[in-house]
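The data below hold one chain only, encoded as structure tokens and taken in the form predicted on its own.
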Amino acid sequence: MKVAIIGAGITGLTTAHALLKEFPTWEVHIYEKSPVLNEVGAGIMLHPNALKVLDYLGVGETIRDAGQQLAKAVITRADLKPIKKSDIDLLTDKDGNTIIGIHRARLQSILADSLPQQRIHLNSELLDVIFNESSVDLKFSTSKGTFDFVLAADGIHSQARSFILPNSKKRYSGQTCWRGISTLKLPEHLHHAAFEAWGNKLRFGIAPISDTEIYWFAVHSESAGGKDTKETLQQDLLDLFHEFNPIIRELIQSTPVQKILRNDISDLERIPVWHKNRMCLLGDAAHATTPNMGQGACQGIEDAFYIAQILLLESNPEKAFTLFEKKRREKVDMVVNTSWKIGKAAHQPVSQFFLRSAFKIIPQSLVKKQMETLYEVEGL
């Protein structure tokens, strides 16, 4: 069997490990449009679910060395206060995992360099694709090839998608966030965990991902395709957090201006079909979430260990999409509406207030069943 994978970021990557743990005898070739491997420098949350396929793809360990596990995740006020203490249970599932904070890069690297080097190949944009009786044909910007089938995990602003739904929307949800890394000294505090602190349609997030590296994320409600002024950045920045703790002011000071990133943040309008033919989107090329739950990753690393699966009890791929995309609609659909609510709650006072107090009074057991629903993998 020969199968083509579009994209090399985490899902793509991911996917590739699952169908070579179960099919090592197939060819499976990896095409990234860009010319290096280079996820953007920031950092990324693997939950639980998304630590079980990793460990079962053999790279579980390799990953959490190369990051580090938060003890808790905190909602709090600008002054960095808790709303609500966190209770690690909840984080943590039946075996132990809790998260790993981790650079993307840093991520992005493990999964590539265990794999055939051979079969990743970068500079190849998606130009074309035909889809015949039991094969597809692809065109690259550098080569082509036909294959049995293709499995898409080319992101939000997939070139694949629009050769099966071309009407595909992007959703803005209103807000723009800048991300960075600084190896700023965190107080004793606030180290092994991640904070989120909520102000007026402003958020700032914290979370180390090594012994010397702390990953932000700054939220602001903005109208889409703004644009910074790379002078005055940092202060844009401060001003704006100006009543915050002064730890996130540290931060952002001690972040290079050149290595802060800025995207405005978006969802996928949810699309009625993920597959056609002989190829089928993963990921965010099919279910791009906003990232108020941490589980955009998490799912596409999800999607690759279902595929895989089902390709085993299924050998017609056409069929196996089917029953793949069966398999996991509700609980993307879940994750994204529900990521969308918060995030948008989370950005308007009167919601915002409502939050805080759901957050106080939800009984911790109904939030723990809720946690081990989203940890769930079936068969992990």
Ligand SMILES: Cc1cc2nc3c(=O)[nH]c(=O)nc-3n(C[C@H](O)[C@H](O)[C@H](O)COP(=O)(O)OP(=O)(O)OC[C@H]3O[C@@H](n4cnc5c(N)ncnc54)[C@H](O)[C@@H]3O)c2cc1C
Second form
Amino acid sequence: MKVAIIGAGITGLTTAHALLKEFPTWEVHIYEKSPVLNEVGAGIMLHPNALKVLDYLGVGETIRDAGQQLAKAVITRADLKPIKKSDIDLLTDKDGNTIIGIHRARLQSILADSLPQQRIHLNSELLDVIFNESSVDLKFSTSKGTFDFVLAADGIHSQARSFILPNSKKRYSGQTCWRGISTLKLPEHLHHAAFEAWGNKLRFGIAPISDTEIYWFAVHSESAGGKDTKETLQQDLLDLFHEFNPIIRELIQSTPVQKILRNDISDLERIPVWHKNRMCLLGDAAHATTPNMGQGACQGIEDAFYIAQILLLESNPEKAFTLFEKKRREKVDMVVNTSWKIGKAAHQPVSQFFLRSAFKIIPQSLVKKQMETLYEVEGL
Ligand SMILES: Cc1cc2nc3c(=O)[nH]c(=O)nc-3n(C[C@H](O)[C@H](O)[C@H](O)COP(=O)(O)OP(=O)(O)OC[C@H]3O[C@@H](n4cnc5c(N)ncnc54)[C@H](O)[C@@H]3O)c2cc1C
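Can you return the structure of this protein in the form predicted together with the named molecule rather than the form predicted on its own?
Following is the full complex, with the preceding chain placed first.
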């Protein structure tokens, strides 16, 4: 089989690993439009569902070593005082896996370096797709080829998706996010957990991603398309978060301003189908979510695992894609919808009040059960 994967992001690279593990003789090519693998200067949280897959693919240990284990995630007030003290580890699965915080560029390098380098084609933007009876012709900016099937993991702005559905839409959450990495030394009690501090229409997250690096994110309700003025950005963020714990302001101050990233937070409106003929969408291309549960990439990693498992059982790609979508829909819909609601509630004073009250009264055992369902990966 000759397979094309579009996009060398977390989903595309993990998908290559998953296919090569189950089908070592297949010719699996990855096409990435960037001239270099994107070294996004931010951190990412990998939850137990993703770690189980990465362990199965043989890269879990290296990823754990390159990141920081986070024993818990705590929602706090602006002063970093927990809204509720948790007495059980909600973010630990049955096997004792907990969250790993890691630099995105490090994660991407680990995934890419352990794949056959001659099959990763950089500078190769997908431009055109022609469906034949039992193959697909692809045209890239610098080459073309014919493949038995195509797995498109080219992100929320997916070009591949436009050949399946011309009219998909992104949905702006009303929130903008800044991200940075600081080398500030945190007090010991903050070093092995992730924190998210909630204020009025504002949130600030902190997650250590190595012994010396702290990833932070700052979220604010505002219109889409806003731009930063680099000269005043740090002061603007300090003004926004002036009522927050001083550590938060120190994290902003200690991050080089050129390295602070800004993104409007959007997800993808639910699309009616993920596949056509011999091409199937995976990861953000199929079901981009807002980041409020830290599950976007984790779900892409799950996609990689499930598509390979289903292809083991069903060798006809079109039938396999139908089975794949059936298997994955319910869980990704739940993640996208829950994440959207959390994001809305976290920024509205009334719903924030109800959410805080709910945190206090909902039994931890119930939340733990829901997290176990989220972390379940069939067969692992
Ligand atoms: C602020 C923020 C914080 C987040 N935090 C977390 C977190 O803690 N945990 C988590 O699990 N998720 C998190 N996410 C979500 C996560 O970043 C995404 O879900 C994940 O990166 C999606 O990976 P992907 O490979 O599907 O898509 P992408 O990362 O978008 O990769 C797509 C790749 O395809 C390439 N490409 C695009 N078009 C073409 C083309 N036409 N031809 C060839 N190549 C193409 C792109 O260059 C890119 O390399 C966060 C997201 C945001 C915005």
